[in-house]
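In structure tokens, one chain follows: the form predicted on its own.
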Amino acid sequence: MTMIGVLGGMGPLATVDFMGKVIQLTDAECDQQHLPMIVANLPQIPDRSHAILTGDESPLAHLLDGIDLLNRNAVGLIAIPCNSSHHWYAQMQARSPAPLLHIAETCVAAVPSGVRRVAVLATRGSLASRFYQHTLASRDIEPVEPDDAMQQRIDHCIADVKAGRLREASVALTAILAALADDGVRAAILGCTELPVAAQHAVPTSMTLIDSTLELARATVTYATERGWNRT
């Protein structure tokens, strides 16, 4: 049986959201149909942003050692519900024969035809890493980087949504968007997988949101259905 590979607890609730939509996106009528996933929550992974932003406690040693402890259990393909980490996407895949989906090639997919302006939702590690800013600029599409106010509230966003303060996180989130669409912004892209879980109650808005979990969780069940992991 080949199984996907999830690098998860960075954080927990965001790989629980990652792995509900796989299970509501995949074409199934009976356990049997859906896509078998091994899964390893390890949150005690080091802060990414932080270690981007400072050098501090890297991070890439536990990644490495979750990324083998998948392969030990020949997986796949292996996705990571976590943006920041993809700052060491380049380490993770040498290591690892199963192959890894990038999270914001997937979200940059997404953007809708026609759409030339792009605001990065993201931890400050994320945004420092660029990868996205890049992604989105090899199609000719302009990343909007919040300003240092703006940037302080998605940092509190997130960090309600860690603390499973999840009230506190909606209300957060609905503001910063609607302070995007008054500066004119029409499609973001949720760059930290702790945002889609504050958009889940925050209130609806006309703005294009580009999901980072649910574009990685779609990418996921495309590439296993493609190739029947859902078929015994």
Given for the second form:
Number of protein chains: 2
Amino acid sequence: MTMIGVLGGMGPLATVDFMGKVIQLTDAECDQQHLPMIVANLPQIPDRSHAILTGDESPLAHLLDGIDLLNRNAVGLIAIPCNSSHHWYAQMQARSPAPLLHIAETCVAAVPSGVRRVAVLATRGSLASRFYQHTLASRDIEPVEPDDAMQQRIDHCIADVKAGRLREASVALTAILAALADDGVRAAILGCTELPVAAQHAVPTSMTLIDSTLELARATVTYATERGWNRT
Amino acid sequence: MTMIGVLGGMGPLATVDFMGKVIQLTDAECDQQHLPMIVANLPQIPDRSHAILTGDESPLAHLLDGIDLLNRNAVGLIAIPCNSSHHWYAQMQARSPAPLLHIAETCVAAVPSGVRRVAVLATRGSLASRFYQHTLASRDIEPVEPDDAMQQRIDHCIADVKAGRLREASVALTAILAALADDGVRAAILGCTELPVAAQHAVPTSMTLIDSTLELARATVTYATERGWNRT
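Alt. form predicted together with a further copy of the same chain, vs. the form predicted on its own above:
Okay, now the whole complex, with that chain kicking things off.
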């Protein structure tokens, strides 16, 4: 049996959201048709955004420990439902016998054709790492980065989800999306996996939202079902 | 670092529900204050209720493989968010260096004092195994078992959750609880971990509902936080 490996806990509710999306996207009528997964939910991994911005307390050794743990357990693919940790994607992939999906690639592939400007809602660390900007630019899509006032609201929204304050997070995300719409933004990537958790209860918007958790889950399910990992 | 071990995938959405409840019950302001978990989501384990009822295709070897996997990964406690699999509790505990919580014990401990009759909503296999009836009787509480017509509705509700038909499952559970209330039942154990998933969208009832997933999560969080597993 080959399993999907999930390096999670960054944060924990985002990991749960990712697993739920994998399950809902899997065409299954009973337990046995679902995909086997091993999930390392490791919330003690040091803060990724902080490390990117300051250089302090790198999470890399912890991330590699998680990659090793999953590989010791016969995984055939690794998904990491945390955008900021993709700053260390190359090092993790170099360490891992199992291939790693790249969350930003799954999101940028989901931008509807014809859309030429996309807002990137992410941690300050992810934005400083610039992997979203580079991946979008490679497809000739202009990344729209929030100004500092908007980024502060995004920071608070992410922190609210990590602390379990889902109502506050939803209110915050609704306001963020309304402000973006006022600025003429028509599409946005929820490029931090806490944001789709906030979006579950946010007021619907007419903006095209690309959910990084959902796109990573979609790529994971496609990869695993093509290889028949849910067939005993 | 000591981790919580979760033997899951029975079914997958119930595992996600359990993890979400562990996270929401943990007093944490940031990722690093949450509890580390390793989750073996193994949906290919053969149907537990069917095996109890017919003696065919025992899941025991698969369950023990899961117990072994978790113990190889340094877990300090194992929780199994599947009631029916507790038919094999003694064999799993005998195999496992890490202690296993018993889901029925966590539920029966949560019956409010003064309540002397409790309906047990569970798979036919769990009811045939009689671990709920024995655990309730040891506290002088009378178990109320559904008649066959009611049990058929419970079977369908459980199958709907496993197939991702959450709307149908919620409608079914609402009707089940209304029928129990008409029969004078005042408290019920949701003794199959698919039922709390259905309950998320069911119409609220005045009946006392004891959610086996929530009670298992509560016992898990208490055990792990008392031992400081969320302190790095």
